[in-house]
Structures are given as C-alpha cells and as structure tokens.
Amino acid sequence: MTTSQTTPWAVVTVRMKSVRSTREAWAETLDRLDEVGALLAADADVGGVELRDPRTIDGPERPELIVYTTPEALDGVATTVRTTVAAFGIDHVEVSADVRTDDDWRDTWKQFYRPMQLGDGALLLRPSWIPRQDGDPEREIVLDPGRAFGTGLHETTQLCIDRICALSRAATTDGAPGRILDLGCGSGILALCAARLFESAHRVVAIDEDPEATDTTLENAELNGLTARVEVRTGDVQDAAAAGPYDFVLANIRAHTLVPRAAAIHACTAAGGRVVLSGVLAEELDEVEAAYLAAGFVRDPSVEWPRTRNIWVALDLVRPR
C-alpha cells in the first residue's frame, strides 16, 4: 500500500458480524444503522456518514456504517457511536476506530458513489470524478462526499429533491417560487438543486448553525457555478428570517430540532408558501405534524400524505393565504 504525507483523518466503522445472515437480517440492520447515521450526522465532530449496502452493485460483503471524523475527535466519536448503536439495540455488529494517512484507503469510498438521476430524470447528481454520459439529464449538480452531511444518497435528501423537481415541472403553469430557503443546509445540496431548477428564483438562501457546513456549501456552490444564485449564512431560522419571507422552505432536519422551530418556520414562510419537512422517521410523523398544524400550517392537498421512502417520511405543508 502506498502512503503519502497527507493530513491524517479518522473513521469509525460499524460492520455486521456474520456474513451468513439472511437478507432480511441485512435489511433490518441497514434500517437501524440508517437511523444511527442520521443521528450521528448532527454531531459537530462528525464530518460525514456513509451507509454501505451489500445488496447494491459493488457493495460490501456485509452492511457497514462509516463515520468520518478527525484524529483529535476519534475517541469521543467512537464512544458516541458505540453508545448510539447500543441504544438502538444493535448487538450483532463490531465497531472499530482508525486513524488514516494513506491515499489508497482514502479513495476506496469512491466506488460507492455513482451518478443518480433524480426527480424522474429532471436532474443528474454526480461526483466530480465521474464524467457525464450520453443521455444524462441536461441539468446537474456535481457534489462529492465531504465534510458536511448531504450527498443525495440519503432517503431524506431524496424526498426533498423529488419535491423540488416536481414543483419545477409545475412552475410553467403555477409560477416558480421567488424566494427559497434551505434550512440546515449541510452540504448545500438542496439549495443548489433549487437554484439549478428554479432559474427564475431571485433569492436562494442556505443556512446552517455549523460553520463547517456553510463553508462546504460555499465550496459546492462555486464548484457548480452557483455562487451568484445562492446566499449562504451561518445561523438558525431566526437569522434566516432577515432574508425572508420565503415562498418555498426546505428543512431536512431531525424531528427533535424541527418540532421546537415550528412557529419560527411559520413566521418566515410567506402566505401561500410551501414547506417540505424531512429527516422525520415514520413513528415521529404524528408529533411533527401536530406541532406544525398548531403553528398554522395545513397539509398540501396536491401531494400524497405523507411521502415515504423506506423508514423516512416527508411532510408537505402550506401556509394559508
């Protein structure tokens, strides 16, 4: 293995123990690891989370969750991973923690990222090391896995992108939203998709409490030539309100964060504006819905309720005029 003088980095790997487990056992483990990964992604010391599915092409031999961090934070993150795994009742996995400096191992994760056509072919999402192919959608976002959560692979992100694509198709008759908010932007993927698909939108704001996330969003906006279209801010929904109100709000955030912000999100949503809440597990749907209906939202009657993908749901809401 070739090594180089690169900046050390670290990973915590959660791997299913038995390779003889049934596909049903794999599916159950993947579901639970998916929930664990969503929680860990919100940790300030976690730079990225990757779930590897053995049922996919070139997938690993057994289910794996890879948590990226720094050598300095490795011990703390490893402890958090073990505690979270145990809290979800996952007792048939092994957890390892390693500091890495080798380029060969650093690049192995690239095989798990492939171009994706989203929104029924409305948008191509691809990593930078894979070139475009004949027949790819004209509109695309180039995004590499990196320091902030949100590469488009997670079901919650896909639920949001599907709605962005659906609204962009309807924009010719219903009109495009003029002001768009990506709250808790992570990598900035939702803001970038909205800016690409709603070319007439005059303001797309991406905001996150984590400066690492907003720095990453700025880098990704530059990579996609969208710095003039996407305004990036570090802060919370109260900070976002200064650039509002918004015609379309995207909040791909966990339920425990969404619920206490219901009134604030209502306040920065324009009358008649639409809101998509993702990052919500199926068993959390009632709690989140109750908080947002109490804040003054109503269900979007034009959309199936709720939209689901695996164990995750998306709530499509409207602030009445």
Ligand SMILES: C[S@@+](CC[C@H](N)C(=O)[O-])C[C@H]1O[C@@H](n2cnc3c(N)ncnc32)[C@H](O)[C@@H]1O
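Here the rigid core means the biggest group of C-alpha atoms that line up within 1.5 Å when the two forms are laid on top of each other. The shown structure was predicted, so the numbers you read here are calculated from the model rather than taken from an experiment. Positions refer to the first chain, counted from 1. What changes on going to the form predicted in complex with this ligand:
- After superposition on the rigid core, the Cα of Glu222 moves by less than 2 Å between the two forms.
- Taking 2 Å as the criterion, Arg82 counts as shifted between the two forms: its C-alpha moves by at least this amount when the rigid core is aligned.
- The Cα position of Ala73 differs by 2 Å or more between the two forms after fitting on the rigid core.
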The other form holds:
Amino acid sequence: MTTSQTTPWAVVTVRMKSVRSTREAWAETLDRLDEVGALLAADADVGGVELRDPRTIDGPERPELIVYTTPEALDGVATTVRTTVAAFGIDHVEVSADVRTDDDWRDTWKQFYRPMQLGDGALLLRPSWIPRQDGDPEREIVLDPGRAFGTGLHETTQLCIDRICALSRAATTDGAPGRILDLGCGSGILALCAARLFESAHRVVAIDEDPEATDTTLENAELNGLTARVEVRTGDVQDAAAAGPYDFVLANIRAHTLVPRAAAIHACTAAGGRVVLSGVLAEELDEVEAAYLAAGFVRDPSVEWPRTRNIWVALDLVRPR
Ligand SMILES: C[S@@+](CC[C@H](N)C(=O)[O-])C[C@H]1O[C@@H](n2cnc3c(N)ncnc32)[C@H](O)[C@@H]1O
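Having seen the form predicted on its own, I'd like the form predicted in complex with this ligand now, please.
Whole complex next, starting from this chain.
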C-alpha cells in the first residue's frame, strides 16, 4: 500500500460535544463542518479531510471532522481549524490534535465503509476487505482508498458517479465516450467506475498532482484488472492534454482550482464532449459557471442545472461542436 506503518502522521479532530444531540442538530453541525472541511482542504498543509456522519456510517456516535496533516504542520493546522470553526460560529465542538505513528486511522475508518450499490444497482462499489455477497450486482469496482480522497461517501464524488451512471444508461442511444479524463483522481474511483461502465472507453486517463493519490489509483486499477485501460499520471491538466481530446471529463476539485483551469479543460475536451465539474459549493456556482462559459462551454441542456447534493453543486457542461 501507499501508506507506511512507520511514517508519523498527524490529525486534528473536530467532534461535536454532546452525544445526546438531536438528529436536526447533527444535520446543522454536519452542514457547517462540511463547509469548514471544504475550506481547510484548500490549505497547503492539509493532506485530506473526512467528514464522519453517524446517520450514514456505523461507528462515530456524533458528527466528526477529521483533518489529516503532518507532525511538522500540526500546530499551525490546529490553529487554522480552531479559527475556522469559530468563524463559522460552531461552538459546541471540541478540537483535538494528535501525532500518530500507527496505522489505526485506516482500521478505524474501514469500520465505517460498506459496499454501496451505484446507479440503481448498475455497479457495486466494494471495499477490498469485504467479500461479495449473494445477489450483489455483477459489475463491481473494488476499492481501497488508502489515504487518498475518494471513498464514494462524499457528495462531490456522488454527483460525478450519478452522472457516469446516467450517461452509461443512455450510452447505447446517445453514443458512449471513447476517451475519458478523471482530473484530480484521488483514489481513482471515478476513472475506475467510468472504465467499468463504459466498456467502449478505450482510453481512460486518471491524473492527480499528488503522487500518493496516483500510487493509490494504480493499485486500485490493478485490483480491478483495469490497468490496460486506465492510464495513471501524476500532474495537472496540461499533462493530460496530449492523450486527449476527451469525450468525457470529470473534475471533482475545488472551485479555486477549477476556475483558472477553464481554458485548459476546454482545450482538452473534444467538440461535443461533456464535462462534469464537482467540488463546488452553491455560493461558488456563479463564479465557476462564468469562467467556463467564457472559455467556450455551454450548459448541458439534457441535465437539470445545477445538480445538487446538500451544500455541493455539480456543473454539467458541453463543448459545442
Ligand atoms: C476532492 S478530491 C477528488 C477525488 C476523486 N476524484 C473523487 O471524486 O472522490 C480532489 C483531488 O484533486 C487533486 N488535485 C487538486 N488540485 C489538482 C490539480 N491542479 N491537478 C491535479 N490534481 C489536483 C487532489 O490531490 C485530490 O486528490
């Protein structure tokens, strides 16, 4: 695996104080912690964030936000977390900061992770340590996200998977994509789901600037026997351009990264190609849309605008022919 048993790592945990709070109070806290997490994810010293929602996963007794960092950056990140939590007016949480030398975090979060059926049962997303059950969908993706983002539990990932599943259902009449780009692949979840559901796709490129993510994607491609069709690269959008143009581009990355890349994403999208931008908060929608319309995209007329899940929106775009 990409993680080491000995390399120290660090974590800041924000946990709701009262176990006895109502589900309504949980929902409100989770929404605000999700926004805090989205802001923190953009911090250069933050390696990843994970929101644990006791309503959807077994394990935590109350909402938790886990912020991963390094021991060197721990004090600064803990201060940023406390300041951000206070700025959002969240006062009923406790914040703790720890350096770890074990791999407990993996075993802990593994308890929360269950197989999921995607696209009305079109595809099973199965953690690598949980065996198949009778009646599971035939097509599956086996995943071990390691420390990379992309378990399938986050709304921004789900917004992309929803679109992959919908397009794959329509693909026989609508034309299936031959080349697919997953920009910011994390665990590789989107590239692998797309490769599995679009059997026509002869080239799926999964790219991430973080080598830990691309190592994880490669391992997951191997787990699924998809290395021949999924090409994994470390880099940014320009490093994927030569293998394009792409008929379908998935980019689950924060708005501040998407906006300056509008022209580059347009340049590597085929005429008539589709793009899904996720990782965008509702209040960032106008800014992201303006950048992508200015770059030459139009809204995909076949999809509701914008698609939303909780505080997150997805922009479905087309590069006109
Ligand atoms: C929110 S995660 C998405 C992971 C996965 N695609 C999913 O949908 O669950 C965003 C990923 O984008 C990567 N990333 C951020 N900025 C990037 C950039 N400019 N170029 C390439 N990858 C980038 C991060 O390292 C991270 O793995």
